[in-house]
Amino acid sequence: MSDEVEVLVVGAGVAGIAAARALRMRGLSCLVLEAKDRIGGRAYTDATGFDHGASWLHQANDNPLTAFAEALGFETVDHDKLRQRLLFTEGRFATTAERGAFAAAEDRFWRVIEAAAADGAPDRPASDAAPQGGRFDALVAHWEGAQICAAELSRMSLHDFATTALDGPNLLLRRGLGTLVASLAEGLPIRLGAPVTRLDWGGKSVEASGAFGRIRARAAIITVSTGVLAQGRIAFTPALPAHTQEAIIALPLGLLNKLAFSIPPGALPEFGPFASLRRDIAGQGDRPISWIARPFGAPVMLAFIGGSLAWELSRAGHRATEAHARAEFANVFGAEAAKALGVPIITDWGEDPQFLGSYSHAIPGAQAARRALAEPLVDGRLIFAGEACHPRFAATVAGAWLSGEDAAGIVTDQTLSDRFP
């Protein structure tokens, strides 16, 4: 005999937590099954305060987690107002005029992208629409693609890229975004270390199976990543409809890995807290990484490696990732400064079997995939949720949270009224 619950939630990341909270507010019984030994998914803050995954509350005035942060007394800072923007070009730090030219190139980039993605325009790779030929055009495209979206613009749908572009404010939390997410899970019925390997959904109920045994529910909300779904880590019986399977494949995960180096006194100029550094593209095939110095004044240097370079280094291992970051640091600050950096904390979402990547993008021609994946099946008995399912705030905790809440609202009264067979 299997355990029984009204709604089963698979995954205790941001979307799963949001769904469970919303279900409980409706007075429904639910259980969250989480494969890992912790909650939070890709929003995880370790004991040092380092956010391994999600770090910012993007577009904070419209972000549902901003109100939670304020209500729970989390200290936040507006990163855009605090950071000193540094650019390293031609072997030196850029002049004020050059930084202004880079900012102008960013503005031009978005004007061109928005015009190209206007209503009625055909979809195509975002790279096809990006400006080319200007001094900083290649760097802007690399920054907006690999370093922000975790994938090169050539891999991304123009329409999805334009639709999911974000505005400020971009808030950072001193205690970490993962800490906020964990606090929102307090009191929820979550079972850790319980990966679902099979989900039967063909009858009047759904049944999840794994090493934990079997659990039946009237409905299930699936919040695992599209990376995991695409690899078939959960066997669905019957097979998912073709349009759902196609949406999963059309929403692959990019990769953005981070390294946190301790920096001893004198290892680099005394930049203020949150100073950001970008290095200009030096030639064909160059894929610069980026840095943030001294978050909240801590003696730490954060490195960000995105896109195809992140995948290559992930496959090569942590030593290769660290060596590449140190070489990049030496390019700017010198070999001695690079040697002085401490042993880093290194994230690797691509190698984690519970995620297999960082966050989603839609491939060219698949601008409708997010809505297709979120479409409920069998009258709300099976629903997918997560950042990949949100058509506006994809790839963010806001999108994951809103998608989880939406999924909880989709579970129909008719579905819940059905008796277990």
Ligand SMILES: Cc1cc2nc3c(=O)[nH]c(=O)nc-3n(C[C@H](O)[C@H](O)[C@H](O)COP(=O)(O)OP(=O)(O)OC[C@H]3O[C@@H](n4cnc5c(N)ncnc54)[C@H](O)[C@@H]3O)c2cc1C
Contents of the next structure:
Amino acid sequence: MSDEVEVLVVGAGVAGIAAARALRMRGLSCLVLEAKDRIGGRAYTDATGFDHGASWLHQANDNPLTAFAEALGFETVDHDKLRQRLLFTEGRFATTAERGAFAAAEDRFWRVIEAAAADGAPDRPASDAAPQGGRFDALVAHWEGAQICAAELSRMSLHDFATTALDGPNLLLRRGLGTLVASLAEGLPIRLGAPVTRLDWGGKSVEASGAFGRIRARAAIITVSTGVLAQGRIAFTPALPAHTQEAIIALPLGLLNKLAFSIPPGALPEFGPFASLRRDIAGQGDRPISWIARPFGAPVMLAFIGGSLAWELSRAGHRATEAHARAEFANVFGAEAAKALGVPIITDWGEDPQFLGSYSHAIPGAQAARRALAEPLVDGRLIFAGEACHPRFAATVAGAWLSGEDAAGIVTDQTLSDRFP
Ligand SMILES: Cc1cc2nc3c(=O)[nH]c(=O)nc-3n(C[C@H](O)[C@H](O)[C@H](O)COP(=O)(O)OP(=O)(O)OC[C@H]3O[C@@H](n4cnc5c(N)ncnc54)[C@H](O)[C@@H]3O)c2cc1C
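Can you return the structure of this protein in the form predicted in complex with this ligand rather than the form predicted on its own?
All chains and molecules follow, beginning with the one already shown.
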């Protein structure tokens, strides 16, 4: 089978949905090919209401999805206003003074990072610039690196890390961020279960092929993750230019996995909903995981495992991941409480062939890779989009959305006026 459309979009995640909506607004015909049997990509809410991937609208006042949440009547809460912040240190919960010291260490971390990344300063691993030696410095570095950016600071470009840093408000959606994203895809021409395995872009048109057949278009917007691109899961013919290939390699995905445990009544001290718990680093090489209790009052305990530990456990499998999380829980709440936790839902972002990681970071020296990847090829006939392409809001749904819209705007009238050969 061979079809023709004006623009082909590969991937029905946030960037693909944004691109398809923008193309539709320009009156262009497009088709979105999605490998999975669901839409949303890394923004996905399951039937229990658990967001497997993205859950916060970060920096909500600048986030393009905030206005959609409001317009569509999605109930949101400002997590930072509600959350009780718990810190477990030296075998007990931290005192108010200790929590204050941790907050002060975080403030100092960002002051030092911003100064080190000032214009003209050479790039280097973000870890080289981070403060060291203070009581909570190692924990702050672990938190800002592995647990938030899904990769250790030593793997990340200082400039990219500082430029893509986010602020609040951090909104959570009662019905889930994935639900919002899915509702934004309503009515779009999306073909599910259609993995693209080959993309020919050498001629006046582009052609995508896979088990679904062949589809020809005047331009293609590719939104699959840099993990998928780096593994060559789509064969580009001719091969991509060197600068695009280098950009893909310079923007690897880190890994953040989540576990959603149900909690029986009375199994935990009565923290307020949304309480967040961090454990202090207990010694050299310790990589604590973090927790959020009872989102929206639900009897659920969410665990977050990021960075190198997440990769190790992901490769070891679900059983090892669950055992690790339970041992961490027992460390804080005791063995009986850990036994009472229900069977968890465990995310698989590192092993899932459609993602191969959670979100991107730039390796040291490679901040420019985000713009390089987004640079249109052959006058806009082939365009890469997605979270990795956004220089400011990379790694987020905001960056993915804006990048998808930008890509749709790049498809020029010139590109479209070329006749199919
Ligand atoms: C655990 C986790 C927590 C996160 N938390 C947050 C958060 O709180 N806030 C936030 O803003 N962001 C968060 N993110 C990041 C956010 O989810 C992503 O930045 C964003 O969803 C990426 O969207 P995208 O469209 O660029 O890519 P994707 O979502 O990866 O979309 C690409 C699509 O392409 C499809 N695909 C892959 N291969 C093929 C192929 N060969 N053919 C056709 N289709 C293919 C995929 O199935 C996917 O649907 C989180 C991510 C994870 C994993």
